[in-house]
Amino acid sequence: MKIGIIGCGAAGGTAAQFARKTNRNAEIVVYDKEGYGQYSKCALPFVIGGMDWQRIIEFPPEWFRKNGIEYRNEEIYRVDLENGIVEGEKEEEFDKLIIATGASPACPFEANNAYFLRTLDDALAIRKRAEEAKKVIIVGAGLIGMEVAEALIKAGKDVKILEYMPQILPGMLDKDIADYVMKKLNIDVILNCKVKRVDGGTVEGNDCYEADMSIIATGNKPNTFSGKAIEVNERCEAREGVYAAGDCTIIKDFFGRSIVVGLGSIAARQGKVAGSNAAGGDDAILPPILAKTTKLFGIEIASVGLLSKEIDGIAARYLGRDLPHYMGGEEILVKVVADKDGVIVGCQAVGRGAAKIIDRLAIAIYNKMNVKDMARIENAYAPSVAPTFDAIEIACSMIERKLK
C-alpha cells in the first residue's frame, strides 16, 4: 500500500503518524512546501515575541525519516483524485491519498505591503520587521490578533486594533462576556471599524490610521486545489480512497452545521483518523463542540459550544471567585448557555482554570445533559482549592430557576 500525504501540518503531520502506527508496511510519502517538518502553528505569536522558533518545531523532517516516512520538502501544484495521481516535480501514483493542505489568510479589503501570519516564515517576517518599528496597527481581535498584540505589546510596541464587529474575540464570546474581558485588557480597541484599505503602516477605515506596520488578521479561507473546501465524513473520507483533514475541509458538527474546521485540536484529530483509515484502520471523529482557550496578559479565557447569539435558548452568568470567600482567590466569570428544556449547548468561562472548566462542559455537552443536574453534580472541595458549590453548578442553578 502507497501513501500519499498532502501537507504536514497538525493534520497532515498527525495523518504521516498514525498512518504509520497502523500499518508497519505501508509506504508513506508526506509532500511539505515548507519544509520545517511539523510544527505548532498556535505557537507562532511565541516567535514573532522573540521565543526561538525551532522550538515549535515538533517533529522535524529528520524524525519521519527515521520512522520509515519519506519526507518531501515539495510543493504540489495539482491532484488527479479519481486516479490517485499528485503532481510535483513529477508525477506520482498513490493507493490512498490524505489532503491536508490547510488554509491561506483571507482579506476582505485591499492591502499593500501589509503583513499576515499562517506560516513560521510569516511569523519570522514580522519578527523582523517589528524590531525596527515602534507602532503597528492589527486588523482583527480575533484569537490571532489578539496573541499576536499582546506578544508585541510585551515586545514594547504601541499596538493599536482595529475590530469590524462591536466586540473582540467575536467567534468564541458572547459581546457581554467580550466586554467584561476588555475592561480587564488595557489595550488599544477601536470596535465597529470597517477597514477599507491598508497600504504599508496606513490603514483607511473609519479614519485614517498611520504606523510603521499592519498587520492583517481577519481570517481564513480553505487551500484546496479546486478553491472550495473538502467536505468530509466523521472517518474523514471525501471519496473512496481519498481523505482529507484539518483547515482545508468541512464536516458536521454536534450541532449538525457544515463548519469549516479552523482549530489546531479538531485537525489533529482528523490527521488521527484519516491515516489510521487510510492505512487499513477503521475510526471515526467525535463531531467538534469546538472547545477553543486562550491567555492574554495573564487572563484565561475559554468557551465551547454555542454562543447564546446561536441558539434561541436561555443562559446564565455568573461572578464569582474560584476559592471560599475566607480564602481570597480570583475572580471567575462563567456563562452557561441552554436550549429551551434546559440541556446544555454551550459554555463561556474567563478566569483562572477556565480551559478546565469548559473540558468539564463539553463533557456535559456530549453526554447531552440538562442543567438541573449540573447543578446537583458534586465536585471536589476543600478550602484552599475549590469553593463548595463552583461558578459552573451556580450559573446552572440560575438557569433552572429560569425554566420554573
Second form
Number of protein chains: 2
Amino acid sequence: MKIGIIGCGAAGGTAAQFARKTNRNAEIVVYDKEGYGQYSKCALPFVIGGMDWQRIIEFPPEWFRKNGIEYRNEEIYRVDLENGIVEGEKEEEFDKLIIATGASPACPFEANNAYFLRTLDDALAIRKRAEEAKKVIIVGAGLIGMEVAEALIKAGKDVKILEYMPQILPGMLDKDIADYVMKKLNIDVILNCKVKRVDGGTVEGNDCYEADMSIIATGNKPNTFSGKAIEVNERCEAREGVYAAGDCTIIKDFFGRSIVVGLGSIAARQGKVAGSNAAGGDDAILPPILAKTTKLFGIEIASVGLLSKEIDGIAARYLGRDLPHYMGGEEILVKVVADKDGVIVGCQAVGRGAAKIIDRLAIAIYNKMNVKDMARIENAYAPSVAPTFDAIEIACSMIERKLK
Amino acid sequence: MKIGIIGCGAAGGTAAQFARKTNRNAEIVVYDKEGYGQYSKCALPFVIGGMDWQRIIEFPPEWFRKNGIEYRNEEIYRVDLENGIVEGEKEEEFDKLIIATGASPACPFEANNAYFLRTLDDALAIRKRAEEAKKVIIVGAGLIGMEVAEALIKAGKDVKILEYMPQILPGMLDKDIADYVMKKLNIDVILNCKVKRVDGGTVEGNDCYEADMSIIATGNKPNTFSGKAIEVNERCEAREGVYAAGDCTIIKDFFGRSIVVGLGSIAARQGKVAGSNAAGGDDAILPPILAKTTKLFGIEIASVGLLSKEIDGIAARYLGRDLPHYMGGEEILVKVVADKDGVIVGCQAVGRGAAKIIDRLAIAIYNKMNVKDMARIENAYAPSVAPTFDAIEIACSMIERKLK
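To complete the pair, please output the form predicted together with a further copy of the same chain; the form predicted alone was given just before.
Okay, now the whole complex, with that chain kicking things off.
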C-alpha cells in the first residue's frame, strides 16, 4: 500500500506518524513544501518574540526518514483525487491520499508591503523587519493578532492593534468577557476600526495610522486545489481512498454546524484519524466542541462551545477568587452558557487555570450535562488549591435560579 | 417552623445558611459548642504554621445573628430524635433537627500527653507547644498528618512521620503514585511503622522514637449520640423530620459503597441540602465521587474515584510535561483507572493543575465515559498553556491499547 500525504503541519505530520504506527509495511510519502518538517504553528508568535526557531521543530525531516517515511521537500501543484495522482516535481500515483494543505492568510482589503503570519518563514521575516521597527500596527485582534502583539510589546515595540469588530478575540469570547480582558491587558487597541487599505506601515482605517510596519491577522482561507474547503466525515474521509485533515477541511462540530475549525488541537486529532484510516485502521474523531485557549501577558483565557451571542439561551457570569479568602488567591472570571433547558453549551474563563476549567466544561458539554447537576457535583477542595464551591458551580447555580 | 442545628462546621454552618435562604420565616437555632462560629477546619494546618486564627473564621457568631439565626455557644448532651428534643443548658423542642456534630480523632493505640488535631483550639494548643519544641513526631501520613508536617517543617521544626501503611496518603493514592510524591517531597517518613504506645514525645513503634512532642493523625470517628455514624439518604434525611450532614453521617458514594466521607467539600454540600430540605425545600446531593486534593511543599496532589487497589480493573500511568517541550513546563504525573470495560472510575494526578485535572475527570466518571472517548476528546491547547495531547489523553490511549 502506498500513502501520499500532502502537507506536514499538525494534520499532515501527525497523519504520517499514525499511518506508520497503524501499518508497518505501507509506503508513506510526505510532501512538505516548506522543508522544516513538522513544527508548531501555534509557537510562531514566540519565534517573532525571539525564541530560537529550531526549538519549535517537533519532528524534523530526519525524524520522518528514520521512521521509514519518505519526506520530500516538494510543492504539489495538482491532485487527481479520482486516480490518486499527485503532481509535484513529477507525477506519482498513490493508493490512498491525505490532503493536509492547511490554510493561507485571508485579507479582506487591499494590502501592499504588509506582513502576514502563517509559516515559519513568515515569522522569521516579521522578526527581521521588526528589529528595525519602533512602531508596529497589527490589523486583527483575534488569537494570532493578540499573541503577535504581546511578543512585539515584550520586545519593546510600540504596538497598535486595529480590530474591525467592537471587541477583541471575537471568535473566542463574548463582548463582556473580552472587555474584561482588555481592561486587564492595558494595551493600545482601536475597536470598530474598518481598515480600507494598507501600504507598508501606513494603514487607512477610521483614521490614518502610521507605523514602521504592519502585520495583518484577519483570518485564513483553506489551501485546496479546488479553492474550497474539503468536506470530510468523522473518519476524515473526503471520498473513497481520499482523506483530509486540518485547516483545509470543513467538518460538523458538536453543535451540528459545518465549520472550518482552524485549531491545532483538532488538526492533530484529524491527522491521527486520517493517518490511521488511510493505513487500514478504523478510527473517528469526536465532533469538535471548540476548546480554545491562550495566555496574554500572563493572563490565561479560554473558551469552549457556544458563546452567548451564538445561542438564544441563558448565561451567568461570576467573578470570584480561585482560593478561599484567607489564602488570598487570584481573580477568576467565568461565564457559563446554557440552552433554554439548562443544558450547558458553552463556557468562557479568564484567570489562573482557565484552560483546565474549560477542559472540565468540555467534558460536561460533551455529556450534555445540565446546570443543576453541574451546580451540585463536587470539586477537589483544599484551601491551598481551590475553594469549597468554585466559580463554575456558582455560575451554574445562578443559571439554575434564572430557570425557575 | 423551628429548626435546630447541632454543630457549626462546614455542614452545620452551611445548613443554617441554606435553611435561612429557603425559609425567611423559620426560627433557626445553631448550637456550637466551640464558640467560634463557622471556620475552615481544612485551614487548621495553616494556623499551626502561624496564620492568624481569626482569618479562617468564615462566618463568625455575629454573622448568624445578623442573618436572623439564633447562635448558641452551647454543647448538646442528649437528643430525642423522635420528639425533636435536644438538651443542652436546657431542653428545647424543634420541628426539624439537623445533626452536624462532626467527628473526633480516633486513635488505635494507647496515647498519653499527645496532641490531636480536629478543632481550632487543638490547632492553637499544638502551635503553642510547638513553639518550644525542636523535634516533633507525627503519627499518620494521611492528609492531615502530611499537612501538619509541612506546616511544622516550614516553621523550622525537625519532623518525623510514622505511618502504619507501606505508603503515604493511603486513602488518597495508590502506592506507586505515593512513592513518586514521597521522592519529590524528601521528608522523614517511616513507613510500615506499627505504633504501640505514645507518651508525650516518646513513641514506641518498630523502634522507639524520641521527640519533644507528638501529634496523632490516625483518622476520625463520628460524633453522634448513638455512637454510630448516622445513615442518611441523598436528601440528607435520617428519619422523618431529622436530617444529618457532614462527618457524622454515612452515605452511599457514586460507586454504591456506604461510607463516612470526611471531606469538607461533601460536608458543605450535604449541609446545603439538609438546610434547604429541613426548611421546606427539595434538594439532593449527587453521590460523592470523592475528589480530594492537597498541596504539599508546592506540589499539587489530587485524586478522584477508585484507586487501582480498590478495583480489579485496568490502569495506566503517564509521566509527562504540562507544556510542549519548547515551552519548558513542569512535570505532571497522571494515573487513570478504568474498569474492565474501559469505563473510567478513578484518576490520580501530581503536579501543577492536578486538582483541576481531577475536576475534569470527576465529570467524566460521573458520566461514565470510557477511555476511548476520553482519549479523543479535545483539550484547550496553546503552547503557553497546554500540550496538543495532554497527559490524560495519553493515559486513556494506553488503557485503550491494553483493552485490545
